[in-house]
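Here's a solo chain for you in structure tokens, the form predicted alone.
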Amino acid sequence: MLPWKSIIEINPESKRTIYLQISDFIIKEINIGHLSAGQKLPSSRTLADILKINRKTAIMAFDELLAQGWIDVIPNKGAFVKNNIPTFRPQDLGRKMNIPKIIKKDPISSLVTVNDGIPDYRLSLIDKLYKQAGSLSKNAIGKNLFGGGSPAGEESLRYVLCNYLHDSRAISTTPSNIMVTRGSQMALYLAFSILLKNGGKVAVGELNYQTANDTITTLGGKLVKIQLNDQGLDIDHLEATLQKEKIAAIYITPHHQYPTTITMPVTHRLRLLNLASKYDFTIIEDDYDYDYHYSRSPILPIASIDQESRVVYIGSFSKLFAPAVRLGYMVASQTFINNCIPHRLHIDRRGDPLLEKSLSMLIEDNELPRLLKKNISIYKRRRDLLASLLEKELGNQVRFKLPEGGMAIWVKFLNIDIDTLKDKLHQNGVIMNTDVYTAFNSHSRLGFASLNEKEIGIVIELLTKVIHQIVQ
């Protein structure tokens, strides 16, 4: 038996709960090969005795591993490492782990806007963020920030992000591996500026975030479309494509694939890492809405198990505040970050150190976890309400699968021209500000996070009315 007591180091002061700390360590042991496919794990009672914890905590850790797809549980036999998890050969990097919908005003009347999934700024910490910035601007610390900061971002925020990313995503990094950006779009532009310096191909899903596609092609890259299936990106199709075509990178949104909201399973993530090593390409992991999950804890990012610096991890705080609050970040190797700096200086020399410092203080004061806990509960109710009303009122006209998280539902409209639908909705007081995927069986994303319960009721009432008019 492995020396579990020495392998699993529980930190009672960590913001990451104990059962998630346990599951993190077991995932790491699987990933580095200390636990092999099919190997039996200790029982929850045995593990609880070894670690001197409550058995319920051990059970929760096993439940988390089961939910994420790392283990199988066989009745009367126990828990076993999943047989189909790909092996991945670790490499020593010589590094140690450091520890809304908004009501808009129309010239004639008030309209409700349905978007493709943005936060409700009415629930955010925007007031606190800018109040903190205002207070900083009046003291000596803040005034020192007015001259501009490092092109990699305000230093205290990069230090705070190290702990934030470790506690929330199990990503171990250092300030020199982080660049603070004006939203995730800047991070995408900088990353592809490096990767496509001499041109090249980038693999993307056949349905993908269009702005990312546009960024790639603008920088001289060629898109290689990879099929999607009910588990997100079709890894078999990707592997077959790699045998014929050389790519520089792949762009993915694995937590909730954009636009379909599908979550990529653990086995696919590990296969993708193996393929990146075998065929020598970079993974751009855009975790645009990692914070929003409703059924269970989210599957850890690919960046958390990357041992070869294959992953460039991109995140954004705009999904916690509002789209107009341009605060994002990129995590990559120090060499990659250093290579991005000259490109950053061409488009934005000084950043926004006052706002970045204010954000670091909110994170240190534990304001973001409190906000997330509240908003996750609210957004879950809104998701469930929208889904139940769609099923009740339009069950014969739409098809959808309840997303595990995120801020939108991926809806297929049956025998309905969505452009006509959007026009008629606007005439009735609802702006449907979403992309239409006509080539993919007339799908569209319906955002629920920025709509309160009353607004969701208005949207469904008018949506039902207009669809019935169209299909008659």
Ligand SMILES: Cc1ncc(COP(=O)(O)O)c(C=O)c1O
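All values derive from a computational prediction rather than experimental measurement. Residue numbers count along the first chain shown, from 1. Here, rigid core means the biggest group of C-alpha atoms that superpose within 1.5 Å across both forms. Compared with the form predicted in complex with the ligand:
- After superposition on the rigid core, displacement of the C-alpha of Asp24 between these two forms amounts to 2 Å or more.
- The Cα shift for Leu345 between these two forms, taken after rigid core superposition, is smaller than 2 angstroms.
- Lys77 shows a C-alpha shift of 2 Å or greater between these two forms [criterion: core-superposed Cα displacement of 2 Å].
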Second form
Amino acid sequence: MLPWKSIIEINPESKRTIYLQISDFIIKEINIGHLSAGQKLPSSRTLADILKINRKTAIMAFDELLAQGWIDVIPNKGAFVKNNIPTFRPQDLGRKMNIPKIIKKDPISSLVTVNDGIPDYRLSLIDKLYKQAGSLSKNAIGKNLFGGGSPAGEESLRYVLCNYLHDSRAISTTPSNIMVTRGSQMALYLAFSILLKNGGKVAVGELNYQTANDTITTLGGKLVKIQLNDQGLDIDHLEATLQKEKIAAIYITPHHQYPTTITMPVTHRLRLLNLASKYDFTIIEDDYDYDYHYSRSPILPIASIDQESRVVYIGSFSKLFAPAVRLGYMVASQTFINNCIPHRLHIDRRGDPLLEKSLSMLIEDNELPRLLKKNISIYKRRRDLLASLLEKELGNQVRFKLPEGGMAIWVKFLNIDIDTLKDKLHQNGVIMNTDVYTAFNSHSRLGFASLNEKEIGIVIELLTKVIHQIVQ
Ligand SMILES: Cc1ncc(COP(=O)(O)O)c(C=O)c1O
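We have the form predicted alone; now please give the form predicted in complex with the ligand.
Shown next: the complete complex, the earlier chain at its head.
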């Protein structure tokens, strides 16, 4: 008999259950030829005695081997290595993958990261959202959600969103006009899949959210660039373009134009709607950070005044929770939503019903307005602090306009190459993780929302030090 006690070394600390550890060892012995076809294995009682384990555990190990096809069990005779066992010799890769236990921190990247405008998830409701999901998963309502789900999104969330959109931004809609998506990016992808089915052109700002541009071109669309001015999209230039070129759609972020942060005035919004009607195109209104407006209430979306279903309205919860919380939505005509469904089924069958239901419960409990009220005043303070420090410490080196809302300041760096700036900042412990718009005179977005006041102080201190080194 093989020396089972020394062959099977049970590790009580292992996350793998004991019976699976035993079957693993036996499989290994078969594979390396120590156990040959037809060879008898010890009985479950003997194995249990040798290994000092419960007999049930030994039986489970044999059941596992039987289920996997490694052994035959002959009644009253015992267990035998299968005669025609599949011969499987794992390739010796010569080395084992080293899975690091902890992701090592780059020592010089540990101070602070400047992004182009994401929320401070230390202040968000993530814990509440997942706690809700956790408790929901334990009860019957939650359990029901595991098997089901609709490609248009969890029904109760679509109902709750109707009230939420009505109360927060005067959009009147119905659950059949809503698709819940995994973040607004999925909504953008689906909307352009429909609009660009036969190719076509999409008007975008000359500076624009790069991911949207990439989505459009990947789906076969052609970008038509529209100039920007100090009021955002230049509507005169758009109109002149429309007289020459047919477009399928325009993609806009009117609340805070990405990347410049400029808010589109109401008069421009009305003109845009009229142009959409006259030249027959769709408006994709990406309202990614609607909630954050500091000088007054947010300006109502174009979707709220759209009488002709010209607007596909796209929203995201990633600015309320965190970028990794993949919850967004699209509001459009019922036909448009129905057309999106087959496309969604190709990439994602049914979203995350448990998380969507949990979100609907948070909205029903009025948690979002409470959170927003608190965060708006915190983010406003952070915006003002970053602006005043930029002015005070770097007034000669940068130009910017205080944004009315959003999560970032659009900064023009004078006489400074931003890539050099990024490198030097990194050496000093600040990662500047933002896009650079070199074609637009060295501009970049400096996100303030995710940094607390101390962190903003560190960023400005190091930014000042590094810029002075560069311009010396
Ligand atoms: C202009 C714009 N649209 C949409 C999004 C959000 O995308 P998602 O909801 O997929 O996270 C972002 C995120 O940064 C953005 O900047």
